[in-house]
Amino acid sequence: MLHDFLNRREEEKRIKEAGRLPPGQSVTLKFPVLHYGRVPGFNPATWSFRIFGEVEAEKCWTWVEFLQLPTVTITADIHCVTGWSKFDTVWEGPRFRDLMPLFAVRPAARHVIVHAEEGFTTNLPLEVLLDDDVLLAYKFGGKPLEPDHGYPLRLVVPRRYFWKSAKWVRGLEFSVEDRPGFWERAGYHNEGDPFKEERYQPQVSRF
């Protein structure tokens, strides 16, 4: 218990003099789940995963299709609203940006709403999406998502808080206009970066 809460406050001091804490957050070695409501099953025989919306022509793999798109790997930190951060995780899955050559998104489009299970939903700006890190994942540490973690598919977005990066994710929906999500339909900030601490929509208590 004490080596443990050692090697936390090492870790944080490291992190915090490297500038990749943000304000508000400590350190855990751990990886908390947090989620609302169950977590669902999975079918390989009956799950997809859809692109549609402003889009030039919609796109829906299957399970067993999913997994031949080419994947990269990459190493990121996560910053959950509730507080804590978890450095160098490592996600592999196929790159959002590698994927947008296969559906050629029309100009119009601004925004991206992800569709999950059990119709949860959360928004992102498309430029947001485009950055080198954002992935969908289905390996966390070199192996499959663990259920709690959003196995088969999650959506990972280091650089906002990680309810963004929603999990069981289904669908991307793309849009002229931004529409909230779950989360930010219950008072989280529509753009949740963590440095500069967007947790919560103003003037709306947490709960």
Ligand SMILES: Nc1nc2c(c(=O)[nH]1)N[C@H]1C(S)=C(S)[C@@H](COP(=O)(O)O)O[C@H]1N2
The other form holds:
Amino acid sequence: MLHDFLNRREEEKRIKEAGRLPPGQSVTLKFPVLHYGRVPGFNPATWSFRIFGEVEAEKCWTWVEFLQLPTVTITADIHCVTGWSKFDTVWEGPRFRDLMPLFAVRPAARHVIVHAEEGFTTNLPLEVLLDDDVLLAYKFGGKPLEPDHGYPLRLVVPRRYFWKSAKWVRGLEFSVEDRPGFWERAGYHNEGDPFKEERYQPQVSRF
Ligand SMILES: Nc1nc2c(c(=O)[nH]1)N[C@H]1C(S)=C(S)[C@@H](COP(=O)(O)O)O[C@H]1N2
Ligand SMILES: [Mo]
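Can you now output the form predicted in complex with this ligand? The one shown was the form predicted alone.
Below: every chain and molecule of the assembly, starting with the one above.
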């Protein structure tokens, strides 16, 4: 109906004015599923989460150990590079920053390589992971993650395009040097800030 359409336009305009909708994005109420490859299985007996690279003390949590870590719940807007944004998503899990004292990152480490199942990687400046809304999340909307959305564990970095929020994460590698990940090597922007509309690399794809 024209009336609904106009109402939606009005609503979108209101939100944009409030500064929540990055340029070139539109709001969806759905939760699209996007990834390369298949959805990996999960075996709680063999699963682990590893902290390695430029740290004083490497870590390796089992699933049971990981569930003991203190968690927080955040509400955030997420922005996918394909053009949809979803408002007020609710995530629960340990906050990255709160885990830092457990492994003591060396001062020279400025970058983090996020490792997920099947060799998927993505890269982020350590500084970005220190934001208070960056979680290793295992719940979405109060329930365990759906397998499609990263069960059992995914990274959530609301202030970057959603491809940096790796699903099925298995470890974080701290590094002196930056190292582009899977989508970054395929031509996505290295930083991926939605409000600067950093979607793709300015230069030609490196594949
Ligand atoms: N392990 C893994 N994580 C991934 C991806 C992937 O291919 N593999 N794709 C990313 C991309 S491109 C997007 S847009 C989001 C989508 O998350 P969703 O399916 O929960 O919406 O996951 C990101 N995390
Ligand atoms: Mo994506």
